[in-house]
Each structure stands twice: as C-alpha cells, then as structure tokens.
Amino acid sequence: MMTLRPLPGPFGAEITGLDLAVAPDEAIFGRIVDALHEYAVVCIRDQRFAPPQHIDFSRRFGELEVHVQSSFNLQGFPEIYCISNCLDAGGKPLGLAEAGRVWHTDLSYMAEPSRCSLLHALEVPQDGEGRPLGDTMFANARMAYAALPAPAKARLAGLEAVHSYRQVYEKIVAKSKPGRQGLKPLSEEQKRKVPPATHPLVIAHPYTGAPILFCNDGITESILGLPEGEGPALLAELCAHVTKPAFVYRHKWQAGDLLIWDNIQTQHLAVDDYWLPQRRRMQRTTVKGRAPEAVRAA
C-alpha cells in the first residue's frame, strides 16, 4: 500500500509500500506525478528493480534522453547513465564518478531541458560508523522566485539568459581531485550537439504553470539585455538566492532509493565527501522536457 509523506526540510516527499518491478497502475502513477510536481523531489523507498524496468517506469514520464558522454551509458541499456566511482577489474571508470560537482539544473543547456531525472541508487558510501556520505542538494527555485520582493521580479520580467553545457564541463573537470578516472576532452562532434541555449530567467512550469527562477551557477553563462556589468552581478546575486538554506533540501541516500527530481522547478548539487574504498553507484535516467516559456503577464 502506497504512503507518502513529506521529507524533513522546505520540500520533498518519501512514498514507502511500492515495488516498482510490477508496474503501478494508472491512479498510483498518477499519485506520483502529482507529488512530484507538489514537492519537486520524491523517494520512493526500498526499490531493487532491473534496468528494463527502470527504463519502462521511467517512459511513463515521458521520452528518455541519451547522454551526450555516451561512454558512461550502462551496456544494452544505453538510456541508462552510470555514475559512479567504482572501477572493473581492469580499472576502468563503471560510471562517471564527477558527476553533478555545481549547482546546475539537467540539459538546461538544451533547447528542451529536461523533464525530470529518476536515480537509483545501488551502492552508498558510508563513513566509519555507517553513516551515509554523497549527499544530493536540492535547490526549489520555484520557492526561490515566489520570495523575492515585487521590484525583483519586476526587473526580472523579459530578461533572458544563455546557458552552456561547455561551462558546466569545464566548472566540473576544474573541481576534479588528481588521480580520478572519468573525465575526457569534449570532441568537436560533443561540442556541436550542445550549442549554448537562451531561456527566460523567469519561466513558466509546463504543467503547473508556476513561474520559476531558471538559471543556475554550474551552467548560465550571461544575462542578456542588460548594460555591461549588471549581467554577471545580478546572475550571482541571483544564484546566491535560490541556493539558500531556506530554499534547500539535502537528500541523505539509502540503498535502493529511487529518487525523482521536478528538473524544471529544481537545480542541485552532488556532495563530494567520499572516495575508495566507499563505493557509490548509481544508474539515472532522463525524460525529455519542453522548450521553456516566459511567464505571462497577468
């Protein structure tokens, strides 16, 4: 029987008595969505399903993304990312173990970011007395916007913003430890099928219709329309804003979660506390999203 109930922090829920092996039928699902857009993050708890149903749960949402960094994509299962720090035998990365190191918010550097993301976890660290390490950060940037004052928002309404998936690579290789498998050069051939994006800074939620502050510290490059120098200050002031602890939910993984993530209204942060022999392995999966649209004027 499913339960849900709301996770400590600003946001969030925990759903419990689901095997998400049997398909759940349409009004469970339903249920699901309906939290996912209600609190931006859900757990469904104790999960220990095999990536064909993974995937098929994952396409209820919608249709699935293939990684741009297609070496990391899990083996006959190619809409299935592996992240991770674990090595095979021959020492070769199982998965990309840099993952999510910024704040950023997923494919936002696409025309159509995405939708949501659905991890599982198989593997969590844990330090010496069994308390779990690699932490994810969740950030509500529909919160975030809802809190500014009515000047804020009046200066924010029509500006648009470029993001870039190159600036996110980079941020990401420059906070990458020495020693640590994973990360490669972008070819040429990457690098032409994620050109830079533009989106509203404040934009519509698809199917709530909330407006959410859309831009975020891993992947904006620039706000355009505005006199040289305001730009980059108001994009740090603003991703300051939606990263405070009020805005904040900090998810402390359990083998077997499922964690779904509202990827429009949310941006966040993989902690980085933990390295061999704490094994974290994990396998995502991402629904493809709609072209973001500007508020409109009441």
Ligand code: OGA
Second form
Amino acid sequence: MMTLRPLPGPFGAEITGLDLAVAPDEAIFGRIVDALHEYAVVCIRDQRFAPPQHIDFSRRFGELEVHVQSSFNLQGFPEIYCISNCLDAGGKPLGLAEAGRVWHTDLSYMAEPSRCSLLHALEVPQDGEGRPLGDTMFANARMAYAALPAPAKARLAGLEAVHSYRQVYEKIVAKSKPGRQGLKPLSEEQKRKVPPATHPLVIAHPYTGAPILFCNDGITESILGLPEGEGPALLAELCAHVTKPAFVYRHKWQAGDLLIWDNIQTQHLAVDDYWLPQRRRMQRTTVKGRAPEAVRAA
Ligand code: OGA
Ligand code: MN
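Swap state to the form predicted together with the named molecule from the form predicted on its own:
Let's see the whole complex now, leading with the same chain.
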C-alpha cells in the first residue's frame, strides 16, 4: 500500500509501498502530482525500474526535454540525462560528473522552463561508515517569497530577470576540480540552442497560483528595469535569501530513490563531497513546462 509522509525538514515528502515498474493508475498518479505541488520535492523509495518505465512515468507529467549536453544522454534513450562520476571499461564517463555544483533551477534559462525533474539513484556513494555522500540540497522559493516583508514584495512587483545557460556552465567550469572529467567549452551550436531567457522575478506557480521568487545564483544573470547599480545587489540578496537554512531540505540519497522536484518552486545544489572509488550514478528525465507569468505583489 502506498504511504506518504513528510520528510524531515521544512518541506519534502516520501512515498513508500509503490512500484513504478507497473504504471500507477490515475488516482495514484493524481496523489503524486498533488504531493509534488504541496511538498515541492517527493521521494519515491526503492524503485528498480528500467529506462523505458522511467520515461513512460515521466511523460505523464508532460512532454520531455532532451538535454543540450547530448553526449551525456543515455544511449538509445535521449530523454535520459546521465549524472555520474563513474567511467566505463574504456575510460569514458558514464555521465556528467559536475552536474548542479551551484544553486540552480533546471532549465530556467529556457523560455519555457521545466515543470519538474525526476532523478533516479542507481548508485549512491558512501563514506567508510556506510553513510551516504553526494546529498542534494533543495531550497523552496515559494516559502522564501512568502517570508519577505511587504515592502520587499512591493519592490519586486513588475521586475524581470535574465537567465543564462552560458553563465551557469561557466560557473561550473570555474569550480571544476583538477582531475575531474574536463568540461569542454560550449560549441557555437550549443550556445545557439540555449539563448538567454527573460522571466518575471515573481511568478505565479502555473498549477497552484502561489507566488514564487524565481531567481537562482547559478543561472540568473541580471535583474532588468532598476536604476543603475541596484540590480546586482538585489539579485545577490534575493539568491542568498532563498537558500537560507529555514527554506532548505537536504536529501540523503538511498539507491533506488526516484526523486521528483518541482522546478518552478525550488532550486537545488549538488554537494561535492565524494571521489572515486566512491561511485555515484544517477539518471534524470526533465519535463517541459510553460512560460512563467508574473504575479502582482500581495
Ligand atoms: C540535476 C542535478 C544534482 C545532483 O540532476 O538536475 O542538478 O545531486 N543534480 O546530482
Ligand atoms: Mn539540476
């Protein structure tokens, strides 16, 4: 029987007793969607399904994206993006090792950012005592907006921000440690595929209507429409606000977790605290969303 309980922390929920190798019926799927909107991050434990089931289940949330870093897409399943520090027998990376090393929202650099991502943990690194490494931290941008004082909310109304893949890519390259699988500079074709996008700074969640503070340190490049010099300081302040501990849930992975996160109301960060022979192997699908719409200050 499917059981849903809140995870320890300010948000997030865990589901047990569900096997997604068998497609869930509409009623169960509806409960998962409701939980995603309410809890923002939903962890379905103990999943052993194969790529086709991962894709089929993900498609029920919407059309899937094929990631611009196509060399890390799973052979035969381009909708699955591989995140891993492991190498195959020929020494070729099994996935992108450096994913998510700065706070970001998947695909906020697109005109239609992602609705949600579904990351399946195949192998989770551990320390000498068997404790998991490679946690993922999530910050809740709905809670962060709600916590702002009224004058701060009023100041944000009507503003827009620019989101850039190039910026986040360069930030991750700059953080990359020597000896890590080298990230190649983006090709002109990749840059053309992902031009910057402009979104309102406070958006209405497309499914719940809740106001969300939509900016993240990795991808958001600038805030438009402010007097000279005010934009960078405000952007830094807002990004720091969203990721305050009161709005952060830190996920400790178990092999078999399928973690679904709402990309509209959260941002996330991959913790860099493991190294081969500690192996990490994850597979992600990314669901397309709608162009975000602005919300007026309450
Ligand atoms: C992602 C991502 C973080 C992680 O899959 O979008 O940022 O911890 N991953 O692997
Ligand atoms: Mn990500």
